[in-house]
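This document starts with one chain, in the form predicted alone, laid out as structure tokens.
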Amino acid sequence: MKFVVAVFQSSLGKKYVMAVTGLVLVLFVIGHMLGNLQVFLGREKLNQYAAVLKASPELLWGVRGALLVAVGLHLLSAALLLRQNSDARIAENERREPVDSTLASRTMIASGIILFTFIVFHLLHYTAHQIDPSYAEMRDAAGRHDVYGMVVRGFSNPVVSGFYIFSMALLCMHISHGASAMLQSLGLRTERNRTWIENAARTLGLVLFIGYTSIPVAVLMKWVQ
């Protein structure tokens, strides 16, 4: 306990923690839309990809508890690290100037925020079933649980697909700057590599949002149905 007390009394410590939790969650977010792709290889094979993962619920779940803690601590640490600029930006009498800033690096908080949002929205929608209770119900021929039909159903929504494309665009302005922010915080990027790191960070931004909302794309357009 002393030493993750320790860890947040640092700008480093808080700085590191932020880099390592948004290392864990860039990875899942990768993983996670090559596995929601599947839907474009049609309801068998997306199905039997879902009834694999839910064969081993420990390892789901602990997955999830995993990225639960690193979404709270990537939060925390975020919010700390806000006050502790804004603490001093007051104390040295400094007027905020965004010098040498891009639009996602100076609106990383509130992105942040709202995808904090989405994400609440796309459990409650999609794992909980909370939002359409008749989820639950749903099964294929095989009697497993229909996630393409479910996502098929879900996206048919224009506002839930609209509300999905809206945070994908957010999270993934939130990688193109994160990413690069987060190595440099590793101590992995350096003046020589700042221009090929930043630039890497911005097209795997721009891949995860064709990925993503290609899929919502392809329903509301009939593509996938």
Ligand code: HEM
Given for the second form:
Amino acid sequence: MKFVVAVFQSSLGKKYVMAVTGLVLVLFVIGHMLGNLQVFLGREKLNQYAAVLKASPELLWGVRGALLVAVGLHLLSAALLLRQNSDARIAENERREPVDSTLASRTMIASGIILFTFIVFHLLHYTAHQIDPSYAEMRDAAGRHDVYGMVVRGFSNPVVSGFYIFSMALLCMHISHGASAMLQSLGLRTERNRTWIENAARTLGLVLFIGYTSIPVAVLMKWVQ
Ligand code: HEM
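With the form predicted alone in hand, show me what the form predicted in complex with the ligand looks like.
Below, the chain from earlier opens the complete complex, with every other chain and molecule after it.
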């Protein structure tokens, strides 16, 4: 317990927690996108994939627990770093020195909050089936949960698709800045590789945006139905 308190009391500790949890979440987001893209391979492939993921409750709940802890610690370290930075800014103001507030850091907070709202909506939508309870009953010819049918039905609503596309744009921005900042916190970004890392982080954000948004767009265009 003392160790945990010490980590959250140190500025570097908070940045490490933020970076490591960010890495866990980025890896999940990449894997989730690759899994979801199987919608383009048809109903059979996507439903089979979803059934395999749910076949082991221990693994499923282990991953869910790890994601929940990662999101919780990511938000906690962000809130503590924010408070620390604003305290530092107040002290700097008192000394009448220039305030160093960047547009990127302000966007990270706003995009992070909206992304959190998106994740809550997304879980209610496709995991808890609270937005449309009929999703829970959907079955394919093999008697499996019809995740393919659920995704098509969900994204046939342009308002829902619009919210997903908007959220994916924010995810892209958040990761474009966050992935590079994460490597800085872990001491892996140097002046020599900085430009390369920033470009790679932007590319990752763009690939995630294109990959994820291709699904609601394909449903709205009736390429997937
Ligand atoms: C177009 C974009 C997306 C699609 C089509 C999609 C699709 C889905 C579907 C179908 C499920 C339910 C799986 C099932 O019950 O079998 C799911 C669950 C989930 N999604 Fe997404 N997703 C998208 C974007 C995202 C993003 C961007 C995130 C994170 C930032 C995310 C995080 C999650 C989480 C945490 C779960 C719960 C997994 C579990 O059951 O434990 N999704 N998604």
